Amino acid sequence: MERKFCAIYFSGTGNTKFCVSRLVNLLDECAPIVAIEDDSVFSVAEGYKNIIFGYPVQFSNAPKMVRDFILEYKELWRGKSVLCVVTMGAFSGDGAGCAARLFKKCGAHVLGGLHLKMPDSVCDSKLLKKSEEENFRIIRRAEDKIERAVLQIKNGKFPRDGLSIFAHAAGLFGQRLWFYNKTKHYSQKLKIDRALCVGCGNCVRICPMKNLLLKDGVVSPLGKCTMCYRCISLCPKKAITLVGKRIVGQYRAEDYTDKL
């Protein structure tokens, strides 16, 4: 019997949205695809037994917003079957396992895990920056892996990326132990350059955490940034930074994927 899926995702600059949409459309082009901040997410999740759940990893961990969402609505996952889909810029270890372990605690069955490397989305650091040509190649490789995963799933087998004890050890000792404080809480380090900011309010509208306040033409962070880089990548004046002090290059997945 063919499985019917819905898809729930969290995406900052569009990588995870792209990958989850590609995967789901190949499995069932009629399947609903909703973001975790969308008001319809609960009715969609309640109506499906099989869920594809996607998110980006940060220092081999699921974003704080994602972990909170899973645990806050733990009754929603009881009896569900979940495939965890993870996007990353370089290394993940047990990226899919981070959410998978939470889903198990909530009474869900974990179908599998899929790790997909996508272009790095950190806009204010030179680390991992690639040329446009290399970014296209990375996205192409991700598409190829998605297509292989779809064939597996249609044949009754699910990828198992990030779910083994070895992957758990790699994620834990490779990054999480050293950078846990960066992902344990919401970040208070988002910076607004008042000399560059024109108070357009774009960042306020798109922040999934409602972390930004616009008052009298001045934008201020409220200390609950989930480090998704959505506002940073979309600021027309490059006035917002988090890791670095200036924007090296803004990244939005649609700038690349619309050309594929």
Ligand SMILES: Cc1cc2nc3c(=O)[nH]c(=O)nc-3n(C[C@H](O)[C@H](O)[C@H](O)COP(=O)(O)O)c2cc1C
Given for the second form:
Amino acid sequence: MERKFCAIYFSGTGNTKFCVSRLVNLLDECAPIVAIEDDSVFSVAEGYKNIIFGYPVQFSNAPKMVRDFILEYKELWRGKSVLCVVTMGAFSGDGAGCAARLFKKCGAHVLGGLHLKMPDSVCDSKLLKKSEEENFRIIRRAEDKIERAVLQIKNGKFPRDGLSIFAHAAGLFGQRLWFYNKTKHYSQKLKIDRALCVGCGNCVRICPMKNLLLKDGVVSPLGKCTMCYRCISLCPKKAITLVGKRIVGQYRAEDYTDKL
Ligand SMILES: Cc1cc2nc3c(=O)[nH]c(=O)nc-3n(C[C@H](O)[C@H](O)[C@H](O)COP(=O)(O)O)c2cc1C
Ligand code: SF4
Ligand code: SF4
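Could you drop in the structure for the form predicted together with the named molecule? We only have the form predicted alone so far.
Following is the full complex, with the preceding chain placed first.
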């Protein structure tokens, strides 16, 4: 009998949403796909034994918002089977393992892990910026990998990216420990250039953490930023930055995926 899946994801700039949707649609086009910030996420998750769970890698870890979500609702995962699907701009040793270990702690069975390289969403760093052609190539390669994974899954085998003990060691010693001190206070570092901001409120509406407050035409961060880059990539005035000082080229997955 074929497995029925539902898909739950977190996506700052659309890469993970695109990859998870593509994967799920190829497996079962009727499967529900919900974001972790959607009100319906719990009722959807409750109704399915098999879950595809997607998120982007941030500094070689699952985003804080994702880790908090899994642990806060730990009862929900008991007895579920989870495939962790992780998008990344470069490389991650154990991107899938980061959430897989939490799910296991909560009593879930981990079906597998899938790592997908996608364009980098950090759009205020010159170093990470790639050409449009290169971004299209990266997305096409991710699509190919998704199709191969779907064939594998339909034959009863799940990919195992990022789940081995070696992957864990690579993620921890090669990446996370190195990043840890450098990025500890990043969530406090969101900068809004008041000279550029026109007070449109777009960033306030789309922030999944409700981290932004618009008062008397001025936007202020409340210190809860999970660094998803959604507001940074969608501000019409390019007034918001985090890692860098200037927007190099805002990134939204749909600008590419709509043209595929
Ligand atoms: C704050 C931040 C940190 C990131 N850290 C990493 C990283 O450590 N390794 C990596 O390969 N990509 C990293 N990326 C890139 C994203 O994982 C990648 O672009 C992802 O596909 C974005 O997915 P989304 O569009 O669903 O948010 C980072 C992105 C952000 C915003
Ligand atoms: S989206 Fe940009 S311009 Fe609009 S309120 Fe936010 S920071 Fe200001
Ligand atoms: S403030 Fe911006 S970058 Fe931070 S969580 Fe909200 S939308 Fe994401």
